[in-house]
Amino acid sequence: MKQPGHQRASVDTLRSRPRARVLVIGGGINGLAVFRDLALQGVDVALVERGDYCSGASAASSHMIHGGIRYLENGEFRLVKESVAERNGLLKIAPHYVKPLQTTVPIFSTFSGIVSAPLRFLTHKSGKPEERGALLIKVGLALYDSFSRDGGSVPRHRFLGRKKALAALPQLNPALKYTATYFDASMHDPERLALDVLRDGLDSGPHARAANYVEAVGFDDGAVRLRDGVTGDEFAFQADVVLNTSGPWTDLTNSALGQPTSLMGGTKGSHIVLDNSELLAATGGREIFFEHEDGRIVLIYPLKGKVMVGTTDIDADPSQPAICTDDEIDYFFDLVKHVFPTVPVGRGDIVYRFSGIRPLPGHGDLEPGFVSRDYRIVPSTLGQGTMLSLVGGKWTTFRALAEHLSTETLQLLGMPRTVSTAGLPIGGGAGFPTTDAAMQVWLTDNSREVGRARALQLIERYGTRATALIEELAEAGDDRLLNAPDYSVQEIVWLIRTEHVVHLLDLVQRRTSIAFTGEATHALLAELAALLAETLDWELGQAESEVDTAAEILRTVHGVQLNSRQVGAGA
């Protein structure tokens, strides 16, 4: 398979130069934060993933970035006091990506859970589901905004009876008593942050390397085995230090490296996105947060036009696919007809579907929903060096836990800390105007090729990267793409040249949100596919095959029916 454009050069970095002092194997956001914060460091460090960046258990988030309130009944405190600073941190850094979220709970009993939730905190088992009442939510998120509220910036949590509740949120059930609003963070395009964090690290100089689609498949003769996932071809890779950040495959990992263990033990967690423009007035523009009958936290998600529904907690095997099941959805439809009664959905509403595993440590019988979501590093000899398997980790504290992976990892080499990532712009969100004044300069400074609605469109989807792309579009044009006119020929086009794209779905389901909203048809999938062969001088016959691949994925994995024209997922 011919494939020489920038991914293939990107492997060649780590055939021509088969060392590095860090190797990283996995590139889910935890993986590529701690990369990231090596190669500020200095340090020679390289990054490899099996698949695409960001498209395990990294790609099946619930878009948020939150403090984690239920962890308190956990008797978390140490992970909440770090989830809600780092929250309050990425509003900050990445601006472009993580913005304010306005969060409602619908409560329907005032006295519930106050005997059976002390219980769970001691005991941490589930025993007969009892939703919590306003008396115990009360006190949580009094006790979170003790955590939260970053100097006063972000506001207290607010309760409302329920006339004034129904009056907010007029389709909400009339059974509720009340209703309680906080505030916590969405990340509207998790894939995109991500990339920017890789971005970070490669931009740091040529000690940085990665390379997706290329798998740790073995360990001989003091060096990793890697397998170029394109090609097939395999070569050695010596490393003084090996991070394991392999998320829910972490023992999988070990294993193929001769290192088998048992840390892991990761629960299921599904979604679907539904397109019905009801249910999207019925939230008022806000997450619905809610306890479900079962004792499980829910939710109901406005984003992108549509509304995520989510998420599950069942246990999972890592090594068969996630897939969001029949019974899931019928979950998500009892819990809407719950919270929003007179709104009508059905299977015609979604446009598409997923599920990831969450890279939990092993449990036993504990419930899945009080397994701790910390993360913890695990040491132990590889070769003549040392491998570091990380534990657990969720999207909120991606850029502490990398600072504390990667302390450890200078430790071991022997090497100072040079550089602190808090406070640190992430990608994008460097200079990002973060006022309506300071948005107003960036359009006119950047809008004189592409017109202020084209200006504002880039910078909401890339941050400030999105004035590089603007220049090249004034040299090469910004012509519509046929079948998705929200995008053009030359941005996608630079998304490939510069993104590390190899396949179809790169582009389909993390360069863009083209998958997610429900926009993919076979004509747009075929015209992606053109620009990718002639900007990656593919053979003939393998962008019809990438059509065909893509299309079959997007089916059995995602709900997608594809048409001529989307018109819903999965019946």
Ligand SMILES: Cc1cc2nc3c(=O)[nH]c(=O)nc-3n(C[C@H](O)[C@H](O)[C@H](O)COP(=O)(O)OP(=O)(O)OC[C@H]3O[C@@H](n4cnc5c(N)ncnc54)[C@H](O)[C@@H]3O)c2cc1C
The other form holds:
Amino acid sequence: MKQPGHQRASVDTLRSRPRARVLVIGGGINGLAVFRDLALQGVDVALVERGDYCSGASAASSHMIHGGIRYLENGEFRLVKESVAERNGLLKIAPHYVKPLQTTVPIFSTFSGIVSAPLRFLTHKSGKPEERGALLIKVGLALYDSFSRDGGSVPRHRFLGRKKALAALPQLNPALKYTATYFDASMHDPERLALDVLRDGLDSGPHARAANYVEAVGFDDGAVRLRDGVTGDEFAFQADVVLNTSGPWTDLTNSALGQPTSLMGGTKGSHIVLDNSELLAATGGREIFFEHEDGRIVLIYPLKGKVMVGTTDIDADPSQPAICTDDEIDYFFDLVKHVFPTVPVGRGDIVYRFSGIRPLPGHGDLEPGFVSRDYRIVPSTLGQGTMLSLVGGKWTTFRALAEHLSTETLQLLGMPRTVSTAGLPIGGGAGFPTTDAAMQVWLTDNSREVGRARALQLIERYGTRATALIEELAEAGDDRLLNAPDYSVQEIVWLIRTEHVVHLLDLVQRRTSIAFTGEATHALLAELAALLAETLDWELGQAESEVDTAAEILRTVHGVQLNSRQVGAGA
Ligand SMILES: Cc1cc2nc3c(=O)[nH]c(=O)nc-3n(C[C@H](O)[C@H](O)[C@H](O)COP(=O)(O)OP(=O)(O)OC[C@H]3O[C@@H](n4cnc5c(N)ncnc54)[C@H](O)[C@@H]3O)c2cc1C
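Can you return the structure of this protein in the form predicted in complex with this ligand rather than the form predicted on its own?
Time for the whole complex; same chain goes first.
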């Protein structure tokens, strides 16, 4: 791998003081959230992530902050209750990225599943579920509403008969009998939310340090051996407590540290993103969440002017890259046809595809769909210290999970909890205007230099962190990118400077939505790489090689054919 023109400041902070009370291994949402929680308690904490932040399972989600109504039938009442509470909490503490999501379930039968579902959660038997009928869904939704009662952040569910259901969403399959509509929450920018969580931790003081592209590769002489993924240099890092939050790679990290485990049994799930205005209109702006013919719960979800379709649940080997296959794409088209039979969709509509492995516990012969989505913390000894390995943990519960993991860590350190993260705004969610009137006031205060439309775009993109950016733009200018005029040169430079950007793809896939929405072109990659080269002082030739690497990964992993802006069916 190429060397950057200068040493990375984030890695320097680790190398210059190679010890901390706590080392967090893995910068997915769960590692980042526990890093934030510990940092806010004043704990000397360091985090390393071997790729970019939020590039593992956390980058592959269905973008839902949900109570997990489906888990009721597996008897996971604790998890559903906690998830609903966290959903309601995140709507308040991260209102810039977490919004209410109207969800409609088309139902094709009245009674089926009513016997098999309760049996399933009593016996935890594997096997295909019978179709979930209206009665079962009604019972589930009533229970779900009851969990929401205290939070009261979202309205109660509503059932409609066929005629009214089709009047509301005319392109739904006319064979349906009812629709049920309820609210969960959408997280339209998971990567940006994760970066805000990281930022909160880093901003708490120099006792909190983090670096991406640094991997934990071994354990010798009482220290974890870390490898800088950019330079290849290795260095030792000591900590009293090591938190293994490597998601689906938890066992692999434990093996690397000489503590082999077999805790995990991840399953792969994929999504495609379609640019299809007819399908977008057919959803009526709602998530369509339903049971496909094989009993899997799947979704058709309008997002950023596109439609996301997912997902699958297939046993996977985390040592292999997760890629959305052609068979999965066929499955997705099949499910769209099941619900919107008259809306034409084709491979040419796909602008992006992505896949990831859920960090689930090992599950023997239990069908992937029935594996517990709850999490647990497994302690072990590491040298003179302790390691806590995290098994499981959804996006939805990241704050509560982090509080649990951090509390166990504080106990090991003999330190008190001084701050609760419940109710504490995250990043650009602080002071975010949640009413129209408050938004108008914010826009008036922040639009003098950049204009109202641009100020609105920036607060939607960064929450109230936009204020700091707007101050910079007022000084530095706000010149639109030639190949993506929705972004400006100075905005991109701000992201590079303040958000640990190392590679071109960090910018295209995680600091912005450029890849997700199919906006990436060769010319845009070259324009962004030139800004990276200038800002990070890259050596000659690095920009070209970054463009080549980014184009190759977008093509082979995400099926993006850059010049045509379309996904090749056989990529
Ligand atoms: C298809 C799919 C759909 C999903 N949908 C939803 C949903 O809608 N809502 C929801 O709440 N949840 C959803 N989830 C679950 C959720 O995304 C994950 O459970 C969650 O993101 C896990 O986060 P994590 O931080 O534990 O793991 P990860 O995000 O995988 O983070 C672990 C990190 O550790 C790093 N790492 C590994 N080994 C090392 C090492 N040795 N050194 C340094 N770093 C290392 C990896 O690079 C990775 O970034 C979905 C998951 C999938 C796959």
